[in-house]
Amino acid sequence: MSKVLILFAHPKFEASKANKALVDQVKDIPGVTFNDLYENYPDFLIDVEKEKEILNNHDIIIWHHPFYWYSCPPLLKQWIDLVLEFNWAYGPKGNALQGKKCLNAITTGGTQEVYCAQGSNMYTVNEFLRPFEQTARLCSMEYLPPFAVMGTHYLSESDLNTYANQYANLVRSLLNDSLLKTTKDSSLLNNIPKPKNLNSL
């Protein structure tokens, strides 16, 4: 069974219902390592051997944030711009990341509808995550599609909890890798089937 890194970035964590609902449904599943970037290093003083030792021991990635501008909030990134070294996780000597899967599970306000060619943001949130994308590539880990919550503003406690519940499969299904190849072809990985035997999990 793999084992998978759930990289949490929010600053204002305490203020978001979405978060908390994915996250409570996730964090505590065995196999599945949450850290929690604002928790852990209020102060952005990221220990970076010590992360880069615990994505030695992951096989999974994800990267869980809120959409800030179209991107990650700022410890987020901090973090990928110092653990993410030259040499380590990528350049001629940098391989210790290569073959591992990564993705990014997301937050955002505005719905699916307005993230589109015709809508008010003009582009998908995959297209808005191409340096991620990119740096996965780099660091020759496979990227997979976004898991995405969207038109958080608007959902119910029934909707936030059908999302976490579709969370909460889709870490299953990566830890038991079992994703099939059209479910990675998709552009969002929301609707993962809760997988066959694993209630235990």
Second form
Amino acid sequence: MSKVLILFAHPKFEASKANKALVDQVKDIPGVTFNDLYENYPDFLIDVEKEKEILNNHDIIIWHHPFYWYSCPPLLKQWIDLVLEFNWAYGPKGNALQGKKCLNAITTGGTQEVYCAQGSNMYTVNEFLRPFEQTARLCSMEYLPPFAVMGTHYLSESDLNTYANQYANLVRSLLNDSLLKTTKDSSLLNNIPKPKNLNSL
Amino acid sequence: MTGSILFQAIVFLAGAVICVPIAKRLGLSSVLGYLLAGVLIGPFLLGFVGEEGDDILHFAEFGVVMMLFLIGLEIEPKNFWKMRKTILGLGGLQVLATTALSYLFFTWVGYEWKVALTVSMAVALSSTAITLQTLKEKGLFQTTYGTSSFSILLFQDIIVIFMLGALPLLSNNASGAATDTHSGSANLLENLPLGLQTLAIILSVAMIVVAGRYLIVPLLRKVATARVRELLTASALLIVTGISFLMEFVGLSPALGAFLGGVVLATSEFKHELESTLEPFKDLLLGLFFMAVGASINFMVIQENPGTVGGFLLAIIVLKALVLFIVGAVFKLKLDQRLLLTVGLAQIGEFAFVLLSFAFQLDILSKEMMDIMLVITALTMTLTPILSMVNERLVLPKVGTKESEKRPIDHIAKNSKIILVGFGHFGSTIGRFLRAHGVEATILDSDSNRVDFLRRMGFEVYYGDATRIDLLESAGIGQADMLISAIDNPDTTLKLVELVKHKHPNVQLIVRAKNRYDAFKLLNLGVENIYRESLDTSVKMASDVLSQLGFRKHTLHRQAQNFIKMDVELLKRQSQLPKIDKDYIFQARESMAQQEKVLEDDLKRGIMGNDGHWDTEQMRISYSTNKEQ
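Moving on from the form predicted alone, kindly provide the form predicted in complex with the partner chain as a structure.
Complete assembly follows, chain above in first position.
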């Protein structure tokens, strides 16, 4: 069984309904480590060695964050800048993360319709996430399509619930290593089938 | 003329009210002010107070008792125990050496050995009242000089019991006769054989300890629940008088008993209540005591025996100072601290009054000898504050410079661009942090023992009083960019800031302030970089509390920064209000008013909860209403 690390970055988690719904569903699943970056490093003083140790102990890394200005909140960027060290995560001797899987789990205010060539945002979230994709690639990680809750401004409680369950499904499948090859090629990881042996988890 | 109590009260109070501010204005200590007030109103100048001076002296000795109780309150038993070596060592050596030397002197002059010994014992004692009051006023309690003085005085307070016990053995009369002339006070010890005397001493000390734990504290709890403020005052006074009475009853020193009582109560929850309650009584009584000493100087005796009085006076002060200087050297006090100690304790203390009159009752001393010695005692008490002043103004500055000249590497030739003043807990943190960044500040500290210790730890600390312009100049203030003041005492800080602002206005000042009120004064002096020592810590504490309650840490972190920023702005705004009255009576009221203002401002601003950032609620509302339309 794999282990999942959720690197959660939200500067104002207490004001986010969508993320509360998502986090509540996944953080206590056995095999999941929920690393609340803004709570652990309120002053941005990241303990790099500790973070590297945590990364060593996990197989799947989820960058879970709101999609602010087509990117992540600053502390997650800080985490990437500091923790993914040269000759550790990348570079000639940097193979610490080799073979791990990596993806973004994001919440966006705009709907999927505005995130496309015809929409006001011109590009899809996948295109906007290219820097993350390339970061994962440089670290020899397998970059998976993102999980996205989009149009959060318009979602009702029950919509949020649906997304939260989808997120939990995804996390369980990742723990279970049961993601299908075809799923990996889709643009978002939202609607994956329920893991079959769910009860065994 | 000196009849009614009211009139006497007026005389004493007026004396104090007139003389002490004048003394302070002239830069003298209040002790000297009181003493001079006493001389002025005494029988030999204005004659407002006559024979009553003696009674008042006796009454006012109670101030000393209270002072020792309060000092005891400051000392927790374990700290007291830690000091035992210094108390025994410093104090023992001082008392022994002074007594011996003085004995040699008085036998050389031609007195009988009993007289010489009695007088010598009195000479060995220094004045707790004067020294501690001065230490407190100058904020020198924490220096090596302060703790050394305290140790010596404490030892003297203990040894005086044995001296009083030993006096009857020197008596020329048959042992019984002494009690007849003794002024009526019941003294249990005298009638007991020696072994039982010791037992009684131990027993009464034990009684104080036990009563402190199991009687006084529960009593205070009861009183506190009654919520009648003056009852607490009454209880505080009751405790001190009770202990004094007990001690006097068994024939021990009330001061020592009170000190013990204080130590016992130091760990109780009423420590601060008792302190604040008794403080004004103590101050007033001590003032009265000093005035009584001044009033009791018998100028007739001086007139009749000018040679004897003058000679003895000089000899005693020199002799005491010499011993203190040597004792200081033995215990490795630095020169400046040693000189302070030498002059500070060179007087004969208030216990001498007791000792000498007791000796007279026992017929050891003649009336004439007692009078001479009493006058000398009072004179030394008056002279030493003056000598201290001379020492501080004229001698110490030279010593300080000499010290830094003596040590070539010390020499502040490096002239680093930053000067850090004060290297206690606060300053040392600054120094360490700067040093961790390769920034070596020129560090000044006024405790040479600490200077040496820190130097051994590898710090570069220099010795001297930073409020002296010549020292600052040799420290290179002319070339410095910045001066960091990490001084604990707000008055010293102000003095330093004023001095630097005046003489070197281009040096940037980075100043530690105690509190809001302090910061005001600094703002008014034009200092821009003010650091209130407790602001960051208290806000940090508050945010940690909120975090425990479930608030998010990053939000709190941002709010804390905001809160501090707003508080600083508020401070600056308030400082632009009309200038604060400098008289200290108004300070308390002013600072209360400010506190009120701050709280009011907090209320107006409302709860800090919502800074609006990263909050999508507004967007949600706006988009969903659009959608519905």
